[in-house]
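As structure tokens, one chain now follows by itself in the form predicted alone.
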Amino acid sequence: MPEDDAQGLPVLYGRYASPFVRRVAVTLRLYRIDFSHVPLMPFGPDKAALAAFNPIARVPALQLGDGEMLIDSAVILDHLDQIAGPQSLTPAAGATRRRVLTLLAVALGANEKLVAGLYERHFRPRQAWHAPWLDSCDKQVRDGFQWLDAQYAGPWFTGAAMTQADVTVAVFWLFGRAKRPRFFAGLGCAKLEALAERLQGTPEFQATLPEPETLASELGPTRRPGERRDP
């Protein structure tokens, strides 16, 4: 394969229960690039591992072959799509271009909110919960998901051909209807469902599913005994 297979194999950290880290590993799977996975979370002792290569401690972080360290599941698309030329996910150009863009840009508006609400529930005890700051992200997430479904004809976002649009959206439905059941079952958004199912069933995905959960064992507990946390 290409550069990166040359000079050894690269190296991914971060736990595939984290949805950035998810949609980097599927997409290493479907351009057939082979690598490590280290699967670092940043909470906990595996914190100061990450800030050692990455100055805020987040993930996911792909080693290069020769060394050199990414950081950003964004950036590491980029070049992976580079890796991948004619094969990428994302379109090198023009309006299908703008297109993926435009709804990646969507995907990771609603998904960031979706995390940060659940941050806001899983360090902070209910009683210190902003519902103001809540509720604004459960509207983000809600509007960003419903527009996301509206916008979905299939069989691809795109037409005919599967994008980093549908690899990313159905990463991230994924996530929030593991993390939210009943919030993600009541947003109605039933193409989105059929889309994450489907790709769901792959090899590049089996291959990737989440851990199993541990961020509260980690964190220690934040809710009184008897609170339970929201779905």
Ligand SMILES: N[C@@H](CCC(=O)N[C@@H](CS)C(=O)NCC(=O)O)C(=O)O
Given for the second form:
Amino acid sequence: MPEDDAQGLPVLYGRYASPFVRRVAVTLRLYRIDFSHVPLMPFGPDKAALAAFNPIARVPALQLGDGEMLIDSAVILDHLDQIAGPQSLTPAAGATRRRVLTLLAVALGANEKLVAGLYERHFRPRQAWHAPWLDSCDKQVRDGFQWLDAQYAGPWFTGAAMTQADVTVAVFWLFGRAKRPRFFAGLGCAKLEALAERLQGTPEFQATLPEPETLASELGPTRRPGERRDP
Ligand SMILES: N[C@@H](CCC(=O)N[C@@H](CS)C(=O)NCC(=O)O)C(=O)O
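To test you: the structure above is the form predicted alone. What is the structure of the form predicted in complex with the ligand?
In what comes next, the whole complex appears, and the chain from above leads the way.
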């Protein structure tokens, strides 16, 4: 297990290039919780280091000051929400909580299908891509984000107060837009675009900008010269 931070601060593992890591990092900053950051990649040489404390070798992971390790962004956010108490970005109970959790479920599902499609395109040689699977992933991404866009009336998803739904949807939208610009431009989600742009300008988002992409160079691109990965 990696060393705990010398000052007893929580340690966040994973690069901000991962949208799951970034939503945790933004939330830590919004809650004014100090943390240190270890930008491990869940691929390549870092994979073994992650596997030493996370059996599924994924990011994010958050090591608490006493050494306890939390894995999965939803589990980490649940813990941070408890620390935040009344300031929690996830309402504690009632209709607004159910609404936020439903919005998050759709956002997480759409983002997972986006990532699944990216992995298929990245890790498999193009001739082995399974088009029906990619089309199915794309439909779920499209339908998920378009549904979210339709739900949004502003100024925030649930009305007057920002919640975790706003943070997570904005992080996921920015990730998707960066990974697949043409596909996301074609979704027609003007409200999500405006929300994401607004939040991207805040100190918490600016402090957690994704690191430059290293996946292709570190793992070896599956593209042929001149071949485009987007959409
Ligand atoms: N449900 C997880 C998803 C985390 C996830 O998919 N992380 C990716 C990075 S974006 C990862 O670690 N991928 C490597 C792998 O799945 O082996 C969460 O919310 O934390």
